[in-house]
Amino acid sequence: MVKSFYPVSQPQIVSVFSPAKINLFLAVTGRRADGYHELVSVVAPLTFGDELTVEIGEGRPETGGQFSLECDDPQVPVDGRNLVLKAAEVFATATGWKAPAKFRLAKRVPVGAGLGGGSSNATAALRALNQLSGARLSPAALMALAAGVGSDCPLFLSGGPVVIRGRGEQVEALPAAAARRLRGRSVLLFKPGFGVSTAWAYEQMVAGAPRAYISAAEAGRRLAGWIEGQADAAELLFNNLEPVVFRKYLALPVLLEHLQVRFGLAPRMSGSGSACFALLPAGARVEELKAAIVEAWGPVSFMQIAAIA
């Protein structure tokens, strides 16, 4: 039986960290009958991200609805298009939650970057509301709810590197020995002044089928080989969305090749882009690296150093 929850007499506030993610390994293996794509991916949350604050109490938001959202980034929509509000509505429907809630999002992860910002924000909203409601949803129920909000949402409930399969709803922790090769690794994130539409990128995969895809068997073989071996994290890196994105956005491959040749790095694109990342070795010439990115992409380039959580 679902219980109904009503506004509390005193306001309660919870702040939740909403991490960015990178796809260290991304193999898109084909399109499903429902229009989604099948994939196999190793995804790692980072120590860099957004902060979502949720306040519940007496009185509804000025909008008159149950939920409202404010954001310090004017580019971020604060209406029903935002996954935070979608997640809140889904939570309310599933649990009978009745208390009004005001969300405030401190946005740090750039939009249209392939860093999972929107999905992470939605999952943060679910986590916060579940905490405020007294953990009415079990971890399994929360995972199922997150999968209904968005394909990337469930991975943000794991708190560490994971392997995701299906359309993203199948999430399992990376084996401990393999995770130790990733955790704590320093990463430089960098993004040009433009974004890439995820929907567009996957449409290009369809247009290029079947050669754009990698078989599920080959993806599994590659991933298992790295997990079962002792190779460095750099040997894991793979993304078969890169060729279809790079054909249009030439600024990405040109810079990545330059950084590889000049600095000996193995930079890759995360997800569908446009953000890229490089694993930083000890003693990396970070300031020279940043200067090279600005020289190629201009002063509007986004750059951030973080670590794999």
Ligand code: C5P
Second form
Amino acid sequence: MVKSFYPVSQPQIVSVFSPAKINLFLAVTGRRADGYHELVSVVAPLTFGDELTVEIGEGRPETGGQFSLECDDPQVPVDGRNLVLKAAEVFATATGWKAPAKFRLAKRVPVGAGLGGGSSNATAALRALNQLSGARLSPAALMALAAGVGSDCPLFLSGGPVVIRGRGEQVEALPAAAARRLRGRSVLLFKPGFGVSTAWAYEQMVAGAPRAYISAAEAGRRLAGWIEGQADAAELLFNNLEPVVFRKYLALPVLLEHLQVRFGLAPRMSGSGSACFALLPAGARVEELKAAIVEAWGPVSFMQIAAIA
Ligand code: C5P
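May I ask for the structure of the form predicted together with the ligand now, the form predicted on its own having been displayed?
Following is the full complex, with the preceding chain placed first.
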């Protein structure tokens, strides 16, 4: 009996919110010996995301696997390629967790978007299993496990805007005064029908080096200038993956420039794309904005209003 693994007081089912993220500032500063890239980024989770539920007691009877995954989006792989299952295996190995469990993912965040959907789902799986296990892992241990699953996973343990460094695994909270300039800000997310592979985007940085990178010193100066100053969130926006991605995916810069000229916005790409975002000022002409996006990218475009968490 599965339930006999746990005291009856332990919950048997847990649901966690799995937010999307945007990179407000992304400086890729160079390539590391391990093939990953060194970066400095300000990343913020959003109020928009997926919902992940995990229930103890049902694994994958057909394969004898300990964990199974169902998803309401047929485009999302539900086998070992999905980071939810990878995270669950990593959790089981680290903690000795033996019970079978079934994950259900209500997918809202588009894939291949630079919105961190897969990484967020993996971190949600770690959080959910840790809750079910009665918090076997400390926050620091969870952070270390998350870093092993994916570069963008640890940031999702924060709950608010953070600065990430290294390949993304070093996470520090943004000073409170700086975070206040971001939290609650309304953003429009928008993505064309195609996605961009993160690995491909970083490879283009290598091909375009050294001009594609900005130095760590310059990135640090820019970021410190914004953190220590009083400037609005709009002044922070930066992403040096844009030029290499824009060179191939021309639909992105064409629309971003149009939105800048016509609506006075400063839209940016998030992460390695293809999703973009614009900070919305009070009174933004949202319906006109959405119509302009559909006109440029067609009715398959994804659009979502969210707030910075
Ligand atoms: O860590 P994750 O699997 O999310 O990264 C996907 C790919 O993006 C990596 O395999 C690597 O090619 C690239 N990447 C990188 N530097 C980073 C993060 C990701 O080169 N800091």
